[in-house]
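We begin with a single chain expressed as structure tokens, specifically the form predicted alone.
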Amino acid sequence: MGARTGKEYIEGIKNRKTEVWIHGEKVDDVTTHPAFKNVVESVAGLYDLQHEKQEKMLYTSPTSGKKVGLSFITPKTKEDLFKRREMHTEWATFSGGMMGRSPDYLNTSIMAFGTANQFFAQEGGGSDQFAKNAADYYEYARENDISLTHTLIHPQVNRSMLTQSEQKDPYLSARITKKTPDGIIVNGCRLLATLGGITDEIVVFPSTINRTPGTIDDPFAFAFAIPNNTPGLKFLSRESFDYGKSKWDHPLGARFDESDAIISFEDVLVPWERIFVCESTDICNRTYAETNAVIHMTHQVISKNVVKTEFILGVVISMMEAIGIDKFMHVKEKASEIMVILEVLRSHLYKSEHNAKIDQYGNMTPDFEPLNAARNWFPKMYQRMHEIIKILGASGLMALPTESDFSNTDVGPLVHRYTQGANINGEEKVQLFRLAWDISISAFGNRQALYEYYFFGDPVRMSNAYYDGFDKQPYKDMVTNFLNKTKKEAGIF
């Protein structure tokens, strides 16, 4: 099949008839339902963009010879990484970086799993079958341009140092309840599938917070991929932040509300040929790091974050000029904060690519250190950018007429006059400020802030993991050597 068009993507999810629930109702067709149709069209736009810019977004499959999505590429050179980043950039630019789970995010992880497939064959829960499954699934997803959502997190019930098996209801979190000749039976729940219900398949990622390998928590430790319309699989979507308003009034929410869903498993049969990990907390805990999936996924994320920061910077500068505050020192200082954030992100991305090396699987893999620093830093910086828009927009983010106000013959001339800026007419200024509003204080914008803060997980856990993994000895040695030198110069031995 090769790279799909937007029409083919829409037809694919329309024909699947995945069981999706929202607002207390079962969705008959996600491609036409008010909560999903606009974001479905946006995802379709991503697939169409692949064909509009084939030289940047497609490459020739090594097996079929067809043109496939560049996000699936197995990078062998630094140039491959540069090309993949350019592809990530094109897709991120389409939404101003506001689609955090565009398909290329998971495509990179599936590539990493597939090319590191022997990791899944090791003793202690692995098998040659699981290794073959990972390799086969990578090829299947690449050759058919499969769109993916994923779920990772256990339900947020009682996190006071209890394992899943110790919860009041040990069958709440998704777990293996039976093994059959055809596969495993899974029951329970997982969070939080972004783009849930509007993709072809779901990858159930290994949770990394299971504890004590080889214990009663192992039934919660697995990884697999199944079609979204698998019997017993339900997507329970949160309230939509696409309120059915015009794209003029809600320029982001009416286009890019990705939706997030609770995933319910009710006697779901997962065939053996779709399983990568089965009842192995140890393998689950090591999967991301030892397949290098986390590195390739983070490369995509930081590429997206560069675009998102560029977009926000453009909005902030435009706001400043629109109302004539671009000459004030404290205003320029705030804009320069975003400029610094942008340049730091670019530097981290540049270093990660130019220091890339061939890994144990033969893949050119970015240097993780700068990427890891960036993914720990950006969630906090995004909150600051979010705040800067609100500070500079002030009451202008509240006094916002709608498209209908401007088109009304009675009040239209008034709102045109009363909302004008220093260098911009009323309609243009309001349209700009509605974009800023949708980034900063709308339901869509606040979801973005929360989403970015927890993108890779709890920032405290991440910072602790970063600290524990950091090579601290050279810096301690610097201090020790300096103090020893000081003692020697002082005649103290």
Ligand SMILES: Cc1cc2nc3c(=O)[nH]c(=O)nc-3n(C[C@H](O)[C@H](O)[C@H](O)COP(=O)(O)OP(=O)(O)OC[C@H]3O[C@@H](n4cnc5c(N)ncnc54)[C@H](O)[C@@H]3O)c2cc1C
Second form
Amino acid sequence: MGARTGKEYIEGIKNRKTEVWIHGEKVDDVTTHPAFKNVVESVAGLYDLQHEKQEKMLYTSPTSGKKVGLSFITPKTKEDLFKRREMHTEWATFSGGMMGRSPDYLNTSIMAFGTANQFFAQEGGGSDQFAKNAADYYEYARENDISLTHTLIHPQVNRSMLTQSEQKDPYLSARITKKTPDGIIVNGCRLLATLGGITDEIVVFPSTINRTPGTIDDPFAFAFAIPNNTPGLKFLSRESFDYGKSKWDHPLGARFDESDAIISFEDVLVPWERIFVCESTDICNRTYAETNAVIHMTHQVISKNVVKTEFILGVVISMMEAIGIDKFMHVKEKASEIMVILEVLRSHLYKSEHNAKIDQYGNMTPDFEPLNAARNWFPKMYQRMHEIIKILGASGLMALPTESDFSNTDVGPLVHRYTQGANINGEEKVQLFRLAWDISISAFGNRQALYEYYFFGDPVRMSNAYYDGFDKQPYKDMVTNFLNKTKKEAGIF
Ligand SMILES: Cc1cc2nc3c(=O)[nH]c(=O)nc-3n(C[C@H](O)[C@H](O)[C@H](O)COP(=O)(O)OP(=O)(O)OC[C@H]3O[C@@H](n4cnc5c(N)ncnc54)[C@H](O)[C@@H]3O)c2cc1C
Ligand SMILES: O=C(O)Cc1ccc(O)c(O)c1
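Beyond the form predicted alone, can we have the form predicted together with the ligand?
Let's see the whole complex now, leading with the same chain.
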């Protein structure tokens, strides 16, 4: 098939008839349901963009010779990484970086699993069949341009219990309940699938963050990918933040609300050919790190976050000029904080690409150190950018008549006059500040802040993993050498 168009993506999910629930009802057709149709249209827009900018977005499949999405590329050179980043940038620009789960994010991980497929063959739970499955799945997803969601997290019942078997209900988190000649049977729940009901397939993998060393919880230790319409699979979506308002009133929420879903498994049969890990806590713990999937995913994330930061900077500078606060010292200081965040992110991305090396699987792999630092830092910086919009926007983030107020002949002229800015008319100012509101105040905006803080894992545990993995010795040696030298110079031997 090759790279799909928006129309093909929409037809695909329409025909799939995934079991999606929202607001207490089963969704008949996600492509027309008010909670999903606008974001479906946005995802379709991404697929169309692949064809509008083919040079930038597609490459030739090494197996079929067809044009396929560049996010699936097996990078062999630094130029491949630059090209892939430009592709990520193009898709991110479509939404101002507000779609965290544009399909390129997970496509990079499928590439990594597929090319590192021998990882899944190792002793202690792996098999040649699992390795073949990972290679085949990469080929299948790339050639058919499959859109994916993923779920890695156990339900938030009692986090003080380190394993799922210890929970008061050890059958709550999704686990293998039976093995049959056809595959495994899975029952229980997983969190949290963003874009859940509106993708083709779901990747059910272990957390990227290691479980506590030494804990074995094998019925919960698996990795597989299945179609969203597999019998017994339900997507229980959160309330929609697309309130069906005009895109002028809700410029982000009415277009990019990706939705998040709890995943329910009821006697779901996962065929053997779709399984990559089965009952191995040990392999699960190492999957993301040792296939380097997390590195390729982070390359997409930081590319996307550069765009998101550029977009927010643009909004903030426009707001400052709109209400004439752009000469105040503290205001410039706050905008400069965002400029610094942008330059730091760009530098991390640059270093990661320029220091890239061929890994053990033959892939040109970005340097993880700058990417890892950036993914530990940005979740906190995003909260600050969010705050800066509120500090600078003040009442302008609430004095926000709607499109229908402007078009009303009685109050339209009034609101147009009363909402004007320093060098901008009322309608233009409200449109700009509605965008700022949708980044910082609305349910959509606050979900973005939560997403950026948490989606890659709990920043506290991530920081501890970062600290533990950091090579600290050179810095300790530096200080020891310095102290030894001063001791010597002081005549103490
Ligand atoms: C908007 C959004 C979208 C998401 N999309 C996806 C998705 O598509 N796929 C997916 O798999 N996941 C997704 N996630 C889930 C995300 O990965 C988790 O939120 C994240 O890993 C943190 O886990 P948790 O939410 O269970 O928090 P918890 O682990 O429950 O943590 C809650 C609080 O308790 C503290 N805490 C808990 N346990 C410990 C501990 N052992 N030690 C120290 N402190 C602890 C944490 O620091 C935190 O402050 C999404 C999350 C959000 C918010
Ligand atoms: O691995 C974890 O524990 C959290 C995590 C990481 C990457 C993701 O994309 C995601 O949705 C969740």
